[in-house]
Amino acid sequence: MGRFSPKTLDLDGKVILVTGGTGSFGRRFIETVLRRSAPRKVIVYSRDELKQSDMQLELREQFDEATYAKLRFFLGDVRDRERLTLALRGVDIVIHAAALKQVPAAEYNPSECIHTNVLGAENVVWASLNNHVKQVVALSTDKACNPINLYGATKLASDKTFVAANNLSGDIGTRFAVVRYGNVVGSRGSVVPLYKRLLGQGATELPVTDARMTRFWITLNQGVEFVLSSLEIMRGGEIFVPKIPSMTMPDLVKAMSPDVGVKIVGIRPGEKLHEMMISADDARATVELADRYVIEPTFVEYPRKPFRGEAGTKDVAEGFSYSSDSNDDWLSEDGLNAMLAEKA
């Protein structure tokens, strides 16, 4: 159990669907749920048949026959509202992890990113409401805060869609929330696997776009724990932001291999120098908990008890922002190595 572990969440008997379920997060989330609880069914919803086939083989080796029998693999795209609606029949909980995430690819193919990240989010909302799903948690990104690239802009639009969806649920009662966190150490979209590959090939220098660049870092297991604990405490309309450490990119290089040099290659299109997860404008709606921040919804037309004012919460300071360069939690070399040592 990790730093964000839920305390009372009970998933026994629940039907859970994960969009993008064959991705790094989806796989780890599903493995964690099957090990810790006894859901009635877990549905993997994704569009890649090869990844689904590989995942079936891997999970069949990990779990006994009774546990594996709880899994369902559903081919489909979040762009396809009818298929998604069919997949969500009888589902209690949706974890929406499907997205196009590569910043340069989104800059070059904007319509594809919009169709998946924005219209796909709308389809998840629509299908969830029509199937009376109880809870929906959507994964976001630090790039959705004050976005400068298309990927971040589409995820901001997605976040707004899920937050506003609570006002549409009426007597259906579906509740929607968002989790927003930074770079995942070791995930397929992270720079860490690239660095490992280059080091394995004998590289004497590793590429860094700018020597001043900083990033938030979280492990895959911590990301899963954070989603589960946010699912546990959500009330509808929140954006949950974890308290996680930052590191400069040159320090990341040195922590991975003290003997290699740093090659500055220049910032890529759409890339930020520092990442932000809460802006000063968001701060007016933000409350602080022990292990996370909660950006509360500002337009509420549904029954909801706010976090603000409860024991264990406090308002953030006027003008507060949560940025990777002004963070007060910095990742050490030992801390990074501990993250890298986690199960890949």
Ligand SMILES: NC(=O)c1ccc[n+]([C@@H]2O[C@H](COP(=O)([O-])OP(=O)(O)OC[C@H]3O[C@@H](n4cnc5c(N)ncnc54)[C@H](OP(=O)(O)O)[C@@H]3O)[C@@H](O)[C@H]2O)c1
Second form
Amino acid sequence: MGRFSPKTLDLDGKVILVTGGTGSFGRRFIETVLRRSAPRKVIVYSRDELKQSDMQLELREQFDEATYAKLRFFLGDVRDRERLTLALRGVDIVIHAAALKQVPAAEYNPSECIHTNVLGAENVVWASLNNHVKQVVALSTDKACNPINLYGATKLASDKTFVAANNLSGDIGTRFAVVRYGNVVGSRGSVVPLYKRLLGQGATELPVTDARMTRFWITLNQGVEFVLSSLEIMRGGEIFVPKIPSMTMPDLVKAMSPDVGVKIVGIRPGEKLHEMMISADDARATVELADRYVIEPTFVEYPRKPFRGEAGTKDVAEGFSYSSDSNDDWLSEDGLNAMLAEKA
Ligand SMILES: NC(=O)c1ccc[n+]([C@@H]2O[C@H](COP(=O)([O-])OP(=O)(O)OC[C@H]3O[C@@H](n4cnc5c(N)ncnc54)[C@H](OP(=O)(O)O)[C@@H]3O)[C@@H](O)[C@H]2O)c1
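Return the structure block for the form predicted together with the ligand; the form predicted alone was the one displayed.
Full complex below, order starting with the chain above.
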């Protein structure tokens, strides 16, 4: 159990559906839930049959027969509202992790990214309301804050869709919240596996786009725990942001391999020098808890008790923003190596 772990969350008997259940996050989330609790059913919802059958083979090895029998593998696209509506019958909790997330691919194929990330989000909202789902947590990214690339812009549109959905829910009472965090060490398509591969091939230099670049870092397990604890404390309409450390990209290279050089290759289209999770404008709606920030909804027409003013919370300072360069928590080499040592 880590610092983001839920305190009393009880998922026993619940039916949980994870969109993007075969992805880096979804896989780890499902393994964690199956290991720790006794849900009635866990449904994977994603498109590619091969990823699903690989996951089936691997989880059958990891779990006993009774636990494995709780799993359902639903082929489907979040763009397909009818299919999603069918998949969500009888579901209590939805974790929405399906997304297109590669910045360059999104720049080149904007409409594909909009269809999956924005229309997909709207479909998740509709299908959840129509099936009287109780709680929905959608995954977001630091790139959604003051976005400069299409991927970030679609995730901001998705965040807004989920936050606003609480106002649509009326007597149904479905509650929607968002979790926003930074780079996941070791997730599919991220820089750490790329560096590992290059080092394995004997590289003497690793590419860094700009020596000043900083990023927020979180492990997959921390991401999963953070989603679980956000599910536990959500009231509807929040964007939950974990307090996590930053590191410069050259320091990341040094921590991964002290003897290797850094090759500056120039900032890529759509890339920021530093990432932000809470802008100064969002800060007015932000409260601070011990392990996270909560951006509270500002347009609330449903019963909701704000976090602001409760014991254990405090207001952030005037003009506060949460950015990877002005963060006061910096990752040391040892800290990064401990994160890298976590099961990939
Ligand atoms: N990885 C990071 O560093 C990071 C950081 C911050 C936030 N996030 C967010 O965390 C979430 C999960 O990321 P991840 O790293 O687990 O991504 P991932 O490994 O790329 O997994 C994406 C999942 O979504 C599914 N998917 C993609 N398009 C779909 C569609 N149209 N319909 C249904 N399923 C679809 C994929 O399976 P199929 O291709 O088979 O459909 C896969 O299961 C995303 O929302 C991402 O934006 C990730």
